[in-house]
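Only one chain is included here, represented as structure tokens and corresponding to the form predicted alone.
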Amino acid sequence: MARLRYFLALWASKAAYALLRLLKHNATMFPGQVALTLCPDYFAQTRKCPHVFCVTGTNGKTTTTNMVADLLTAAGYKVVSNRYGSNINTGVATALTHSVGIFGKPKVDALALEVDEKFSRKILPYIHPDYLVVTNLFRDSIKRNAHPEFIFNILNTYIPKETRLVLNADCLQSSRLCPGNERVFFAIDKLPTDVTACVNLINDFSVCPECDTKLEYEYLRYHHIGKAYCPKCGFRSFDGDYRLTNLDYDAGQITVLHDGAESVYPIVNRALYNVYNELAAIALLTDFGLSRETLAKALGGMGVTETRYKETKAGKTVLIRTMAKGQNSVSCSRTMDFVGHESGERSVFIMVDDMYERKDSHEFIGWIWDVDFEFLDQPDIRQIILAGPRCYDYQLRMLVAGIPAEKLVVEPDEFKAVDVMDKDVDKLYLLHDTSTLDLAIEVEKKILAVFPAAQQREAAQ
């Protein structure tokens, strides 16, 4: 009887997804939902193909993810994977739904899935992951996440004991995890930017988990990231057993060192936090088993999924939209590092509002003061250009930021935006939601159109 419930739900969620297609929708959740409403151990009962590898952590997933999906499918093994984002349950049976036939036998080599760290209690139990990457624990939207110890709880107590982790060794968070399994650390040796004390808001891991002695660090990247120790007890960071030892930003590559052997890799793309997820990626398929030179060579190709960043020329402007994720001040905060220390005379777009919460007017907005804007009080960034419902709230915090009115542009509405801008600058860095994407891709395409003209007629005059 279980089979037959199955076998219906499996059915059930394959022609729910050929007639959103046809119907020209994603069809990223709403089959799995089917599966899993008609078979609710749908997880237990789906065969799992020969390899399954999954990303959890509050920042980078998606990125990863899809890095590490297309690592594979380079290497020659047939995928599949949820690579837009759809982490939670019914994401993820979808997923697991596109990895087998009518009959149910596995037709791919691998899966490559996200999961979301809150809801990895009702998946990775069921699915066994092979592998599993932690990119990170950082605080996140507090009404729906609480805070990091919580989020760490959920995943230390329902990551399977067979599941090999791979765990970043500078998160002094989610470095903890699972010390029962068996792990591999990946790690950033000290950069010329670190510092040895937090510069951010926000550090959600400063006392000593032994003995709640204040940590000192041998130096600290951002937030909590870096390597730290305890000056009364003698607890400290992991070491890396897959260490990035040179970051050679002009030259495009990265220099990882594994069991005495270094190897060379393009980076993908220039953020630190992107970095990372490169990292985490290149650990996770060399202990696999991946050659060094079948990894660089797919990298030498690949790019962030444009979901996360674009790069665009509208006129003489680069255009680069790229998310800031609302609700999570760490992740705003890296992206507001990236904008403010970029070079050129530049301006930026802040479009972070929640679009499922806009509609009621009751979005959280308590965690913008959390998010380090100060970080875009820089002499060649000449304006930012707020807009969404939310614009005189954003107003506020980045004059409390120090940033002067005069470089402030407040409108509700984002296409009337574009129409008051700056249009003369080197860079404009669009920043969206995860919601707001859509709506970030109308705007973009405003840009591409009205940028270039109003640039011909000034320089005509």
Second form
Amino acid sequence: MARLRYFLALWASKAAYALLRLLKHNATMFPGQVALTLCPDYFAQTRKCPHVFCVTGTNGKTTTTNMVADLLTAAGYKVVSNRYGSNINTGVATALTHSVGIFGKPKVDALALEVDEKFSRKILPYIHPDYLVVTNLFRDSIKRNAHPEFIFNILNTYIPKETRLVLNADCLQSSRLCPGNERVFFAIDKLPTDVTACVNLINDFSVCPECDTKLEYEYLRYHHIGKAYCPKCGFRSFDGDYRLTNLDYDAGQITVLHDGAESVYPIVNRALYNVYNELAAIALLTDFGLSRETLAKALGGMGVTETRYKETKAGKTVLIRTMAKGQNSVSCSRTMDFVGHESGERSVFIMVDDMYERKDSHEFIGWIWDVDFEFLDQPDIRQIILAGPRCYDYQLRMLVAGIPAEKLVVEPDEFKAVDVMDKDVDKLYLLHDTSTLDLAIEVEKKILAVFPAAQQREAAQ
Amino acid sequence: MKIEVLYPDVCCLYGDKANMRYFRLCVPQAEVFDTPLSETPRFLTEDVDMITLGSCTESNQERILARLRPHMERIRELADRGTVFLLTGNSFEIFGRAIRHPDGSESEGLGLFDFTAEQELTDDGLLKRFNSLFLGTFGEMEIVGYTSRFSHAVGISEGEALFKVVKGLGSAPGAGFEGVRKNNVFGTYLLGPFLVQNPAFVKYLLGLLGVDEPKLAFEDAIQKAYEVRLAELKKDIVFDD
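To test you: the structure above is the form predicted alone. What is the structure of the form predicted in complex with the partner chain?
The complete assembly is shown below, putting the previous chain first.
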């Protein structure tokens, strides 16, 4: 009976997908929703392909999953991923539908799945991944994720015991997950830019979990990411099995030490958080058995998806549209750090309000007080545009951050804000939330329209 | 003026740190002391004018309770004497009679108030989260804010409540009031930048602390943000989810 129900669900899910594609919809969630409605144990009933890789964590899930899927494909594996879909149970169910034929037989070699950390409880225990990468755990949306300890407890409870973990040794929050599981750690050695005391507004792991003493750091990268130790009881961060020992931006390459041997790989993206994502993918797939040559060759041709980062050249100006995830103060802080430390005369256009909440509710903006907007207080950042319904909250936040009032432009309407934007700069940053991507693309078009079309060309990245 | 910020290393979720960051700008002459979790509170050995505590995780609530329980009498003495306490988010639960967990067990609170904080579970066994915008009143003052929590405070009488609810979630579902007050002890489930969102309440606190004709930092900006928020909360929008 259970199998019959499964096949009905599978066929209905495949039919729903075909129909939606015919109607030119993305069909990333609904087919999975159909499957789970008709067969609540769809995950358990689906025959898995030989290799199942999952990626979860607060930040970097999408980028890491995409890299893993691309690297596996480059290595000759046939892969299904939820790359264009949702990372909750319905999106994963849709991916499972794609991974099998109409008689339920696996038709691919591997699944590479991004899994929402809160929804992991509805997914991981049923699909039993061979590998799970946990990129990191930070505070995220208050409404959805409450706090990192809440998410840690979910993962710690629901990760299957037989799943091999790939963990970030520099993240004390996530590296302590499921100590009974087999695991490998990745880490980045001390960098010239590291510090020993936190310069960020928030550090979600500043106190020793054993004795409450304030943790100290051999090096601290950002927030709680670094190598910590307790001066009182000896508690300390794990060591990396895959250690990034050299980050050479000039040569565009990283060196990874594993089992006493160093391997060199090209850097996919310069932002440090993306270097972590790349390192996670290298650790996972090296542990899985792919060769350095295969990985290095494939990484050489990779970029970060345009929905996350896109550069367009317009005359002497480079317009950079990049994501600064709203309601995720750490992700947003990473972007502010990146923008703040870039070179050249810059304008920054911030439109990170939540698109859904602005429609029929009112976004709680407590999170912006956890974001390091202080990084934007730079002499060569000439102007900061604060656009969207919460712009007056941002204005106060920027003033408290020490940013001079004369640099701020406050405008609830994003399109009107373009008119007063200082475009005579080297770099123009358009920072948007995941939910405002479509709006940001329209704003980007309006910004680009003021530059002569002949001068516009998209940069390679 | 001496202000003690208790345990900012763990009581710092959701932008709660913004309150004291902004408050300091309004009273640059104040001495502000941050007391980390591993240290003995300053209020035990000297008088302070104001003590603040912000939102924390549920496990840190327990750690804080373990540290403060031995000092219940001193806390009661300070409260009776009129020391200002600002307790935001779930930190105010620490000052109630108890925190009741979903399995029925209780953690003994400091007992400054008689309410019990009660947690519940969702159908699939997670702590149940309650999120709501808030619009209320404090005397003539209109208060705006937000709550997001795993528990409700049950057993608060209207007489000891802090705010009247106009819209949104009060101390418990259906309650027409929110938070607690005793003398100058102010406890509210409203969290994050509560002071930053309520400039009139900042002035009120400054007045309690003896500041004549209080001036707010970036007064035009904080007032504008407040007025825009107040107007939006008065519209027919979704408050709870």
